[in-house]
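First, one chain by itself: the form predicted on its own, in structure tokens.
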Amino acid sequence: MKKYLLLAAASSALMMTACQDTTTQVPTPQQHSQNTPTQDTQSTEPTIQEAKEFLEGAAIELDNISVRAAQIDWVNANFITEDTDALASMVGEEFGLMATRFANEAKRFNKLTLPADMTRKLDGIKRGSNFPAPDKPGAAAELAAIQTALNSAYGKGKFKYKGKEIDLGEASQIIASSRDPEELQAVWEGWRTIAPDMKNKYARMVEIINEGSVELGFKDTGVLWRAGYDMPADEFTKEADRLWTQVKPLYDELHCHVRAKLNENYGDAVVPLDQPIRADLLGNMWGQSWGNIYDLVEPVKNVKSIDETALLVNAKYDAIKMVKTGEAFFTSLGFEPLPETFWKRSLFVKPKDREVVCHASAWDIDNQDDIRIKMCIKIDGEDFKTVHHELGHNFYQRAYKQQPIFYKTGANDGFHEAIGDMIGLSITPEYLVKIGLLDPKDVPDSSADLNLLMQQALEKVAFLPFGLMVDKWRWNVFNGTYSPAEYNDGWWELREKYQGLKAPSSRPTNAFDPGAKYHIPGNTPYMRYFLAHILQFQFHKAACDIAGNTGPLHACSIYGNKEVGTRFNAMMQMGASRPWPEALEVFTGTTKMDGSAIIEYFDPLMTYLKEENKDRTCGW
């Protein structure tokens, strides 16, 4: 998604409620405590009419700068040069100055009792952007330059391996396919050589945005981020931990089993059975998903299975056909097709003549119909799912286009990420048959269910603790728990605590391993992905219930069900105009996020894992 999160859209996209009555109006600023900016003393008392006029003017400015910023960022992501970096820095500075100005102006109205809608908009504006610059000369420009430099450094990242300079894509292919622990370690460490030069810039950025957050009345930037979840920051931390507690038993069983299977392959010297797992052995550059080691942990051997990559290749799919197929899923639910501009303006394959940021993303350029994706699509099963995910963003963006600019985002940021992932859960054998990719006679029988669930768990369940710890690390950076000298040790402290993973070797004193993960130098809050992994299963269960599914949750596909599409669209059209529990209730019938759908989905696998692990020593 595009880089600039628009003030209230940046903050009200992070809304979460646990214990409070979600049917009440949004609290007025006086009711907030930890999350409310301090009040300015004014010589004249403002009026409701002045607040209305301020919001009207802010909406016009926001709309104008958001379109221009999106266009510049699009060019920068697709043509990484010194000139496009400079343009991105300039618009970033302009946006930062505007965000600070708006936040300070909005505080004038703190003492007014306003309609809930106006209060909601003003609260979002007062929270500013996720990365606020302090109100002093040069701060916004310095912050914008640092952020552009960090993003570009990641996009241009390369390192030498076996005498050849390779990029992240090439390195990831080795991590995914190799079973040589020495090669895996070398490539894993090689990619992280791009990051040490980011460390000082990142530390300086933290100083700037913390100063900006304090000016807005927040203790630090972590409190600012958590403020948008409609509860005190500490309560949101507890709520995230509650959701993790719900799903942790499933992760623990998966970790134990995967470690045992890796031990069978690599031996005690590489994979001790009483220690965290080496992060380079799991088939993914960051150890966040483990699907590429499926062959080592396949539950049932010699049963018919589905190779989505082979199906796509044999059917002569190209990048465009992959995207057309994803679009067809949404149109089968009753959504209108993507606009012609989408096909003309998106980036689908990696250009051969220039540097681009290949990280998949969905863009809303004009807050109306100019929606796009940016991907370097590969013809494989992973990117087939990613296409569905990114299109989920686009259809969501278009669904709420009639909302005011302040509300043109997800009900909370986890909603946006969950939409497409929910669709991905419907990529079942039944779906593949319906779209002509799979011959009905090749559909596996129920004996293959464990294999399918294991494949899903290696992607979805394995990700959960990583999705949680990335922002827990940032919160500790923002509040000073981790000083710059402790950035890397803190990163691995949390990776071991939550994931049970460790680095393959001692890390250099100058290491900045967080910088080797896109969302850190790219400055994208990460809690959305953890929440999305909770919500996608909750959405999937609700959708399957609407569709009248009577079989196992993991076998349900909602492809072609227009009743689901109608309910789904009703939720998406709300954007962030109401607290997220109200949007959740429109689709699911409940106002509370819940991890129990994950447990139900993977119930057969959980039974299998417990049986496999009964004589093993689990934990780390």
Given for the second form:
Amino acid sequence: MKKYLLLAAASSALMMTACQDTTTQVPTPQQHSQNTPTQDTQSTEPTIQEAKEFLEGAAIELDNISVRAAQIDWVNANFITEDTDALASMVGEEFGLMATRFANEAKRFNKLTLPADMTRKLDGIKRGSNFPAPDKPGAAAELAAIQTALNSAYGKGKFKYKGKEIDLGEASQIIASSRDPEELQAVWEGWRTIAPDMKNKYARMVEIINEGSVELGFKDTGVLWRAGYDMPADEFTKEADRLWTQVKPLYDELHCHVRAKLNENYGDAVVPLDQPIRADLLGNMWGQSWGNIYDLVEPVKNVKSIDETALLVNAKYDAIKMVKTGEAFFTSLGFEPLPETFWKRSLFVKPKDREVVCHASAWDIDNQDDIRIKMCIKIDGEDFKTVHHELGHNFYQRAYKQQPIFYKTGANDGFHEAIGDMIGLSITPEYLVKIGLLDPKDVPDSSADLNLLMQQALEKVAFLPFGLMVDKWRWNVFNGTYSPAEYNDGWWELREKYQGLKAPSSRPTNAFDPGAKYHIPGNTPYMRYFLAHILQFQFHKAACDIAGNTGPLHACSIYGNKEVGTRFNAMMQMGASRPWPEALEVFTGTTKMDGSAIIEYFDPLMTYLKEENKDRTCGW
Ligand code: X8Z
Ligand code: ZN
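Please supply the corresponding structure for the form predicted together with ligand X8Z (the preceding block corresponds to the form predicted on its own).
Now the complete complex, all chains and molecules, led by this one.
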């Protein structure tokens, strides 16, 4: 998933896998003129007809390679061996060479005045890929080999715990359920032993892609990434910070309350009240979502609460039933059912006999109908949501399949991550009753609303600063603020600054903790998830408005509403054919990303948190 999804705008094109690198953005014309070299690669003045022919040819080549690359990457991710790694490297190299060649060829048309649609496609091509190789012998091959090695090292990651080798799935279960700080620390540290070996490779990769980015006309790879949002790169940085400023007060209250509750459970020695929270105590390997410690922070005791995991287990759901249920939500909105091939070709359950990349992903193998997910599904509430997340990618891919290959991607990458999550926000108690998972007599009354909101906040609000800091770190790596020797300290500087978290103990000098998070060795940009956590609430609010909802946002479910489906599809089928503000407007009526919907959603919880925190000293 990483590499190919290449061409930028075009990229979409190559974006076979959601959740992997998809260079989906199209730079604006003014960025283009600022950032790309202006000399033509041929001396004769090109014509509009030649530009048209170039784009037609590129589309065919892109389509071909993206299908082949997706097939190879699919096999590699489902069967990690030396051979499939070699194949993945080969096609990655081929893709990298092609992206560079196209980017250079596209510069020929820089001086032509072209129709807006052609300019948009060419600008996308000139962004190359998110991981561009420089145009010199061996660079694309070296880059592809590093990327494959990093991705597979993560997929195969294991460590010894209590005399037994355990993988990420097993380690995550301990982090989710243990309340023993020594055990948590040991498992948390154990997982991070998979990463130090990645560090030199990572540093070398950064050198290569920075060189490639400069050749494309961008100062460094971070600028290249930020130029993919239909606005100048610097403005995007400000946009992300603006959104964070909107939601930070909510995070700060949640942090303060959760720290106080952890302190009640673990005591002052483990959870001092004036310091960042230990990252291993939050129920998640990266401290990115905190739903697994809900029992420690439940606001209202002795009322009916929803335990989705128990509902799924009691109803004897298996992996397929979970996915069928997710599909049924989409079809209730009017989307066509998934094709037969989806059910035959997807991976739903972790195989026992081979190495696979278990991190959930959604794939579009042929840019048409061969859509699939790859997940090691557990029967629990967390994976029930993740199934909806992945299906959101697949339904989006199918919605924009009629677009030219250059536009087969999200309006921006945050849209792609937000579609399925928006559906997940409609998994309310009333919805669970409708699908027979919850007995009507077990529906909590509104006295338990705070519990539902707390469960959601532990997932969605807790995630926000993590979603932001991962690429703040990468941007600093790419622009040289963090040298390889400073990679790990830089990571913890940002973990503390944004999340208010700290490592359970001082980290070894060879630590490379970013490498223990999938998207770093998997080379998937991460700002998309921060944006998605804002956008999904904006989408949810717009959907609930269309549905005529008058109650609180957290109680609204759009299940079965065909009008919402039609309006949602109108945005989805645009893909990246227009700048994302236009796509946003089609569904929500506004052209700006905005945190006020998530703030509104959690308003009752914010009131509760402020009251709980009023005599506490917050911050770290
Ligand atoms: O990677 C994912 C998806 C695949 S695109 C499962 N997510 C991020 C993560 O796991 O870190 C979804 C939320 C954030
Ligand atoms: Zn995703």
